[in-house]
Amino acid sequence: MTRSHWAWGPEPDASGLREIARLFTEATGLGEPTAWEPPALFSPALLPAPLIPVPPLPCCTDDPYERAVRTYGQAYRDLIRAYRGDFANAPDLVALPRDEDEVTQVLEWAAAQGVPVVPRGGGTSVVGGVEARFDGPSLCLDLSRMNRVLEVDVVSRAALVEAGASGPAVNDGLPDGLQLRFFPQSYEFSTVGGWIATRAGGHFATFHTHIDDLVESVRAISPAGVWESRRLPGSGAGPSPDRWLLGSEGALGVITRAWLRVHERPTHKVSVPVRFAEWPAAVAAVHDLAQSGLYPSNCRLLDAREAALTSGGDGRHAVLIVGFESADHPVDAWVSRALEIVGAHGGVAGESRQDQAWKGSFTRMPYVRNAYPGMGVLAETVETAVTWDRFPALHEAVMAAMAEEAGTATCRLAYAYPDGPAPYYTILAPAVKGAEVEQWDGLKQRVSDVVLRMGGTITHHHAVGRDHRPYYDRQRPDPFALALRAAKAALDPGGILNPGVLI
């Protein structure tokens, strides 16, 4: 598939976009749909000129397409500026490795001109984690042709990925009957190594949510050298390398490979929604089944207006969906006593299905941003986590900044801990055209500074990225970040990787 240089995916097609636009307006009353223009096509002149020439590598080059699609993330942010053709940031060279040693050579080559290097794997992050968002020249170094399943452990369960493999292509390369049970919305695109590097969440709302959860040994390749743990199902032997570089963002190392845990596929899943007629009520009944013990894989809870615009609610009620899935028994116990969980706070019902047919519309759901720039709507996400005792004053709070933007917000429980929940705020909002990304940038701060007050974390599971790191510093302890600095000059001497994220 060839990327479009703007879009999420494949170059869209303009009369669907226009489709999606309709629809949209008529859902929100926001946007022009009528006013929908694709962006201008291609050109090599939106490129700056590279600062720096080609080094003598076969896996390096200087083409403006290939540089153009990976400017950028996936952020609103991103988004807009790539559909006006604003490629101030394009990398100066792309280097896309087929080996290790190709990784080394790069990183060899990068340290002796003292080029930074951003690694990159699908480039969906949203918080400008793969961004050369610095003066001088930059290298985006892309794992993507380092895809490959190299070994699988049956026994054990688990795979030996390399980091450029998306999920599709992980799936794909395991023997039938397992499979990686990791299915973020991105999950089309991004990779391995961009999982680890993000401390990504998947799948699982209880219990497994994090790609920590199923990582058993990670490889890089760092200036200081190579970084490999041992790969073991546990270990109390000091502070664990693969902590190191889960969340680490390509600033301490270039993740090469992974081992992954894998499960069998499961074959009984059974998933029935739940509606509600007050949002407080839905909200206790997830408390009482995130304590329960039952640990349901999917237990996302949608607000009226969410469940409205993504999963065909209607309006007035809020929607729990609650599903269970296993690969070796029926759950229908599990889940007829979780009904009862929630049938106590006054949730009703609806009709079960074996399928999880949520999950193709969740994995649609970029697709339809990419109409956004052309109508004149503005959107963001904002997705922390908190304790239960202080969920209700923070979601009070960010709705209330989010409400300043004069549009239409809407929150959902993503995951759910025992000890505390983890929402995912959107808003869409009219776009004032021409000044999007500052528009963008002061409801970015304003609720961000509103998690943080509450008692939330900056991120869940979006990382840090450069978007993050003013309220990632204020987040962690100070001797924390005396030691993340120390790890970094040793591990990265001259500060080529991935500059102006997490330090």
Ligand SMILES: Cc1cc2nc3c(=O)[nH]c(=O)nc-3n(C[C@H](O)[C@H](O)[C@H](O)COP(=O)(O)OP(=O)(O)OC[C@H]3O[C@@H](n4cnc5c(N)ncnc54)[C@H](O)[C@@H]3O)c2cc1C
Contents of the next structure:
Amino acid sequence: MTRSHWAWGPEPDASGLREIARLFTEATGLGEPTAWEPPALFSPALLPAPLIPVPPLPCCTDDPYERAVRTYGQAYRDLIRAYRGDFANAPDLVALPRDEDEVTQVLEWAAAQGVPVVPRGGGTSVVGGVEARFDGPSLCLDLSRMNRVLEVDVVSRAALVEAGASGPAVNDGLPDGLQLRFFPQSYEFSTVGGWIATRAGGHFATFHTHIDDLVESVRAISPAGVWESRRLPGSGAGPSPDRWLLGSEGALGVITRAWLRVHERPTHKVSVPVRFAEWPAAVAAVHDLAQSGLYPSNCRLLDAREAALTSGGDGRHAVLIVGFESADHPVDAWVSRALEIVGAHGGVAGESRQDQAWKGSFTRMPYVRNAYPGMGVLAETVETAVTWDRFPALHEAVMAAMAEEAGTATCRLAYAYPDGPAPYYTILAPAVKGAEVEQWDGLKQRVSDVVLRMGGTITHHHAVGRDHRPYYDRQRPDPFALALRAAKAALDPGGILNPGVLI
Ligand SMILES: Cc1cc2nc3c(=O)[nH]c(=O)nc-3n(C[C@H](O)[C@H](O)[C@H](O)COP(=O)(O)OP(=O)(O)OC[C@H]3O[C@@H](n4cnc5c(N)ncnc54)[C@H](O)[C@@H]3O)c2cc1C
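Alright, leaving the form predicted on its own aside, put up the form predicted in complex with this ligand.
Now the full complex is given, and it begins with the chain already shown.
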């Protein structure tokens, strides 16, 4: 598949996009499909001339299309610039290594030349993690050709996977019956290396929420050498080397492979939608469920507006999806107890489902976003986590900050921990034509300030990148910043790895 120079997936069909725009306008009242703006056609002339010649390495190219499709991630801020044909920050070179030797060669060349390297997996970052937003030349090190499952340890239930493998590539490479139970919404294109580098969040709403929980060991190449941790089910031997690479965002080394914990494919799955007339009652139900020790695989609460937009809700009720799964035992007893808990808060259970149909709209959503630039709709998502005691005040303040942008703001609790939820906010608003990036930046600043002030984290699973960097600097302890800076200097003395993220 040839990926579009601007969209999620292949180049979308224009009439399909117009149809999405029409349905979306009907549902939200936003957008102007009659004033449809088509995307800029790709032309090599859209790209600045490369600042450096192609090195004598077979995996490197300066082909304009290869550079264009690797200019941005997938935030709305990125989407709108690519849609308009703005590739000012395109990497000068793209490297597509097939193995670790080629990764090492590229890093050695880049270190010798002092050329910054931006590691890239699926390019689905929504925080400016893969954009060379700095002066001078840059090289995009794209791991997508290193995409195999290399080994499976059926006894310990773990698999050694190359970093450039996408979600489908990992699961297609595993023996029948085993799966990596990790399904972020970007599953189709995001990669193992990207998940580890960003501490991505999967579909489990409780318990194994982050990729961290599924990582057994990691191997990375930095300018200072190869970093590989021992395969262990757990260890108390000092600070964990894996923890240094989890969330390293390409700044400390290039992750090349990892042992990941895999699971038996569940055979018992039940999912029940529960309706609530009042949001606070629904939140209280999630609180109690999160503290019950039942650890449902799904515990996703959608406010009434979000339920109406994404899951066929009636617009008046919040909807909690409660799901359990197991490869070992029927889950009915867990479901019954969970429904008792949420029923005590007024939750009314709908028909239970085996198929988890909500997943259909979850995975289609990225394609819907393709219609936003053409129809003049700006979109932004804000995700955080906060303790239960602070959640009501944070929620009120974030919704108020979002309401300053005319449009529609929604919330879902995407993850639920015993000590707090991870709320995920979406805003869709009329875009200010020609000033969308400034509009998005203003919104990001307003809401991020509120999130930090109200005790939340700047990100629960989308990572820091360049867009969250000012807020991450405020959130982390100063001595930790010193330690991180020293680690970066030791591993990457020339400072070539993804400059501008983290430190
Ligand atoms: C529609 C949509 C839905 C999304 N849903 C989710 C979701 O459900 N959960 C979630 O957590 N996130 C989600 N995201 C965000 C994004 O998919 C994640 O951050 C994902 O982990 C990025 O993986 P990637 O392979 O695309 O990495 P990229 O975007 O290519 O890179 C992200 C960062 O990781 C670094 N990096 C990538 N590969 C390597 C490597 N091999 N070695 C070192 N550094 C590397 C890059 O330098 C960059 O800093 C979503 C994004 C979109 C657009």
